[in-house]
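First comes one chain, alone, set out as structure tokens in the form predicted on its own.
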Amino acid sequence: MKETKMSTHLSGGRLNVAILQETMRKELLNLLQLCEGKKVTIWDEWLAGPVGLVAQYSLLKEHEVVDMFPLRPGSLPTISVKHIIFIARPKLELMDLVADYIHSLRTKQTSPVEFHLFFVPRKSELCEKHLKNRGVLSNLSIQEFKCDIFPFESDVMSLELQNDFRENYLEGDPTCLYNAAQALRTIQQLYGIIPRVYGKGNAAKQVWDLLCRLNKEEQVPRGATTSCIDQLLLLDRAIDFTSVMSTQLTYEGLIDELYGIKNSTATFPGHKFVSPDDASPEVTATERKRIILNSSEELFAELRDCNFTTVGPALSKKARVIKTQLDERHNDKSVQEIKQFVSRLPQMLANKQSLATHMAIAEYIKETTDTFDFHDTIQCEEDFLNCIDNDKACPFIEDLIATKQPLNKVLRLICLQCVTGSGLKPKVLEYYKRELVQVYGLNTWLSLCNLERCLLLRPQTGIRQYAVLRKTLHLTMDDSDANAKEKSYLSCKYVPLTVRLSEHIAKNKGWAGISDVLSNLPGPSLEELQSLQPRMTRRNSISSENSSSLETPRVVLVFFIGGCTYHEISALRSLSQQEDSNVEFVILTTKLINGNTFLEALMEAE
């Protein structure tokens, strides 16, 4: 049942993302069928969550997977099955773990066993050579599980690359760009050639060049000649750090900021989830509660993109509606009316449970958002976003350093001050660096060097690009200026730059009119025509039956190379939902991120 439910929340948009899920699922099941008999899978821990979005454990059990273990240092219990399958990314440290396991299991196993290795998304010669050097390659049957993209929502897909921005910008490893190009090729094979392509930034240009090369190398063109996607917009994360560094104030964004959302699941303390009819409230209160957050739950779909200030009133309104519905049972009814009420009862009770869950989550968030520290942080961010006092040392940041607040929090504010000021004055930059090293230790210097290499920290030179972009693209606004349509996706009264670029592409079908603006952003611009074929209306969609293809909303695929925040996703959804909008945005990203996870990937371990 769960499998069906998952698919339904993926197939609600004009781009049927459930097709992608089904393709990846079949790929995995076909590989498992190559190993006849009972089998055990040993998973790369990073992949276990994302692959769970494609095929859940219950489905794997139906295909004779009797147990699953994480691929981590240590030994396994004796396994009495014929097939042991390792599922891992092509990383050398993981190959060492595979080799250690094989050596360990060969000494323990009494019955004959076959070892298999499924590389995700593709194999690597370097890894195979490493396995050969460890003396285990001859024991392994190697396959590729070509799962490039993981479906999260009907409008959100992610490659879930662990450290893609760090690997590309710090370590000079372009593998993530190759994976991004392959993912685009997968999209075009499933949904057809996308006619118009736009892009901005170095990584966007590199991914496009790689995609062109891959298409040339493949002699026979694959995929439909026409596509249900009208435009592709490639955006390099490096063109807009501001949207990552500012705190997300949407409901889903704040859950991610405070508790972290991993593979559509968040974990919370248990004490607010204790219900009056709970059999063992003490146990519930101490256990951590895992909540699945996706649009298959009606209430979460309504709340996720709202600014958090509107979530409380929305929950109160929902509570009154549910109470009114449940109170109907006390009214005098005919037998027919009672039957109808009983048939609706399971859904009402599910809605009541859903409401209780989100009220508990909202209470947890409110505990943080009501603090003076949170308010001061948001006020500091708003000042930087409005170019107020971002050319001198910030007293609030100085206080945070003096009281030794978490380094991540301090660096995030300093980076925001730097990117909104188009750099820091050399004296201010040196002052911050000196203070940070003195308070947090010498190891902090390595993290600061990394941030400088990524241009998140840099001295101020020449023109203030952010100040120009802020005015020309209306990135910030006062309450009096805020359009009612835009209020729903304001975070710190700031609209992400990436969203403004997406909006321009959708309205103007190209970069025309903002070439001056683009020159203030790093990296080349891209505007290409892949196909002159008319677009294909999605089969079985409402529009294909009731209206001409001219009236059908256009689909724009926005590909964030280097990561995307939930705030940006909410902002793009809000644009799609505007009354005068004739565009549906679908988001593809290398990873779902927030300011904390983005900075953690760039920092050096203690």
Contents of the next structure:
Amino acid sequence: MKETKMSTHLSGGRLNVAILQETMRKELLNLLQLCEGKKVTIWDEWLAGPVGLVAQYSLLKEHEVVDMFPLRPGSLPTISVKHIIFIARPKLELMDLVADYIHSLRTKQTSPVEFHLFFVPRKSELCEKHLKNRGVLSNLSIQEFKCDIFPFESDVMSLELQNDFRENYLEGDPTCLYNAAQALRTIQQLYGIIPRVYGKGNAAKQVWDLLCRLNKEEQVPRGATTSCIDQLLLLDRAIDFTSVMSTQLTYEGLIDELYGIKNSTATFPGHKFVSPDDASPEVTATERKRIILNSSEELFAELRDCNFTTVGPALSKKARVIKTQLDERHNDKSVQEIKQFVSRLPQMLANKQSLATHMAIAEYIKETTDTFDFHDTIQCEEDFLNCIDNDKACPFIEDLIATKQPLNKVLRLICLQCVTGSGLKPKVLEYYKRELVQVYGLNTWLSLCNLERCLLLRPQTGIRQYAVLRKTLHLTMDDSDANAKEKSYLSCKYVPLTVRLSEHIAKNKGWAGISDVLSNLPGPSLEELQSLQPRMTRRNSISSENSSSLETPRVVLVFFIGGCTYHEISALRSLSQQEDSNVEFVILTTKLINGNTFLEALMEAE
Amino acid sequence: THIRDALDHTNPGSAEASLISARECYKKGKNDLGASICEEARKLIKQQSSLQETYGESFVGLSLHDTVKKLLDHGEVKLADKLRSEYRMPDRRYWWLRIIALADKQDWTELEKL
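Here we have the form predicted on its own; I need the corresponding form predicted together with the partner chain.
Full assembly next; the chain just shown is listed first.
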């Protein structure tokens, strides 16, 4: 019962993401059943959150998981159960921890224990070797928990790879590309073959080539049919840094920017959540409050994609509606009416509760967005996005450096200036670098080198790609275009490049018509038809599909390789909600990111 | 540029040697900025260790900016000025520092004089 309840927010769309969740959950439970009796799981900390989206603790408990611990260095509580299960990604550091655990446990425990190790999503030769060298492989039974995609929403799935962009672009480790290709295989196995494939950027091409090779190596299992997904669009993050570097101004985006959303959960300070009927207000005020944010909550589903300026009015409107609803009870009523009212009461109270929660969150956000500092930052970003003054050293950035504002914030603006200017003038770049090293220390130099290697910072070359793209793809809106009532500095005037590309793919057939745009972006472009195996192909079905494709809504899977932001998700959603649109976008990403987390991953540790 | 790894271990003593070799590498690679950054960092560490002796407080490991700030906090405007010209600190940033330092000390009369 519980299982079906918690996944309702996944099955709303045309692509039933709940199927994915169901499959992954079954895998895990099957694996757990291999070990009879009571068991304890020890988690790779990175995985605990995402796997929670697949199977919650309560479900695991039903399968005799009596306790869970994080896998981290240090001593382990004595465990007196038969099975100990490690659940970890194939990483060497983690293998060391596993080995340490087993060694330390062996010395102090007498009762027989069976060790298991589940690799997520698949095992690696190297890790097994490493375990062998540590002398623990023979004690371990190794399994694969093939969970490579985590369901977030009915239209959002993520691979949740840690540091994938860094590994690929900085350390030259293409594991994440392999994982991405495998994930696409998983999708195609579950939902069928996607007939049309487009892509842009190096990573997109690599993933596609890899997928083709994997398909050749292992035949696609029989029974594969044409997918309900009509088009696949592979996008390399490296083609569009601008959208990451600019601050997200949607409700969900701002929550992420200011408080961070991890696995659909955000944490806030408690003092605004105190309600009058709280039993112990002091406790609530000091505790940090964790809130799950997904579209199973009606109000959040409505607000998440809105620009933050519209959130306030929406909330107060909602408050009025709820108040009038609740006030109805004072009117005289027949027994019948009261009965009806009572039956609706739980729903109304839940609405009231969620309203209070979002009021509090919105207040927190407003505290930040009302500051001059925030205002100035947005103003500065907007100038860059509109190609104003991105040739010279920006005085606002200079002041930020001089007052030693957080390095992340400064770098983010400099990177934005660089990508929108299609490079910085060598003199300006050199000036910034010297300034940053003088203020933030020599360590910054290493981070700067990293950013240069990813082409986030670079000297200017001849062509101004961004300026051209801005015009041809209408990335920024003029004030005159923008709706008059939304005219506020907070309203977002920038549409991500990736979104414009997706829009084009969804509208026209393929890349045709924007070849000059594509040539302005780095990396090769990709346009392929994926056919079924010959005997599975039915000519008439395909032709009929073509004719009907204009009427029935089509589903486009957009795969962000290197991560995507909430702003981009929101923008894609609003595209499919437009009246004349017959497209639904489903998003697959290697990770959910924002400018800060993205930069942090590329920085050198202190 | 592999020497940057060595550069990471900013332990006393070894730091200077690795900075010199890093500088040489940048020179070979015709990366002028890199070379001068290394050279400045090396000079700075040297000055910091002598400062450390005079004040008995730790200076090594601080950035130039923080070093100057610390000197200003001690009221050593002359020394700070010297560092500023030596490392070609932009005026804008230096004056920001002066103002912040005086404000921290709540030395409003001095702030007025600027």
